[in-house]
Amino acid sequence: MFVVTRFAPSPTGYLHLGHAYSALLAHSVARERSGRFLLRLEDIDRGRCRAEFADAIEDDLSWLGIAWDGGVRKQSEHFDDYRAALARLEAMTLIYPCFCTRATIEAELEAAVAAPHDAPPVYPGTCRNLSDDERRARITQGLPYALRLDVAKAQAKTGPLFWEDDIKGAVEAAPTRHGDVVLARKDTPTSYHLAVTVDDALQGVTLVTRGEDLFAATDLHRLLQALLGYPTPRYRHHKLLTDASGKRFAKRDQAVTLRGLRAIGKTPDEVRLMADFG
């Protein structure tokens, strides 16, 4: 069957070999089924991602001997995109501002925009049943604020969803375990859950391949493709590449990036041998 898979890092760091690992099997699957592979960049958090480390992205795949077909997609790029489906969900009147405490509110906004490799403290609902008035008035006096989801009312609006795992099988999803979770802020708008739904329905994606540390964030991607009209891709979550100790590589322990295999002297097929795919 002809898919469409992705691999769609951010440019926040290098590469390491777990990043490898999810951009190898994507790129094989699709080549499998004479698919097509896209690459790209979530680069929405503009104060963490760098423009070197998308060039160096770019590279080190192309180093790896992976080829993507077609062009790259930069989410800072297509904020028009996200505004739309941002418009059609407040239309249904499902979006609310959240004015709690400063440090709250950086705290989220912060980690809203970067892929949740960790379940973040489910939102109490403070600020879900403010009035109209009481949230003019405060949004008039300057106070920051988040835009919101009310995941229990969108889900009653949806009914029971379910999305398919090549590796679970059928999910049934669970969204309102992650609580009002935030969608938009005021000088971005979009989250990393709005936007790469958007995205992938945009790109016609079929299957994602990504981590199985984001396997419980797709309750809430299934439900924002209810409510939006998106189709349903399968996904494959795939297992986590660790290091000898037992630990998952990640940008932020200063994993072994592929640029540093690279200094020194690695080559592709060693490296793929690394990465558990010789």
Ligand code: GLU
Second form
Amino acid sequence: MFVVTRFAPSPTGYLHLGHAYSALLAHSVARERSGRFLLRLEDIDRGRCRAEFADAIEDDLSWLGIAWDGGVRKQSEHFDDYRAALARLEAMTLIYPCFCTRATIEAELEAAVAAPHDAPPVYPGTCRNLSDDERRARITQGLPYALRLDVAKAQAKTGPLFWEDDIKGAVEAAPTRHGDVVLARKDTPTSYHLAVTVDDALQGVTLVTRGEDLFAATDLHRLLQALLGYPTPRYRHHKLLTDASGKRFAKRDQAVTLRGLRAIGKTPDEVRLMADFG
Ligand code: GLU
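Structure of the form predicted together with the ligand (previous: the form predicted alone):
The next block holds the full complex; its first chain is the one shown before.
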């Protein structure tokens, strides 16, 4: 079947060997099946993303021998697409404004006696039950707010949801374990979960290839797809490359950036081998 894959890094640093593996994997799947390989820059975080890193991503991929199809989609140029999706969710009354600060959320979580220890802390739902009057008053007062998805209400609307992972097979989505996630941040009219779901749909992506650290996030993407009437792509959550001591590569490890390796004279073929892609 025709496949459309993508590589979607955030330009907050230089690409490292882990990125190279992810990009090479998506690229090779597309090329083996005469499909399309897309490049998207997830640059909604204006504070952390830099043009210099965006340019370096394109340059490093070209150096590695990876060519993408069509233009590069930069999320910061498409805020209207995310606003339109948010408006649809709002019309379904699944969105509410949240005025909490990080500090108030932490204080509430600490006060909750029965906090489960085996799950990451989730937003306790403080602003879900504010009255319309209270919401309006706070907005008029000029208090900054994020927009959250009422996940339990959303899942009640969609019923059980499933998705197919190339490695794990059929998976049932469990979005409620994430609590009411933010879909639009106080400083940006979207969030990772919303932008990635909208873009994969608008770009016609049929196979999402990404690291297994994002496996759980697919719960929420599957929920948003169902609410917004988008098709569900297949997923391939791949292993994360680690260094000799078993530690994951990170953007701050200068030694394994493609830039750094190139600077010490490594060839693209050598770097492909180092990225487990000989
Ligand atoms: N932008 C994300 C990252 O750089 C990847 C998102 C995705 O592939 O879904 O980690």
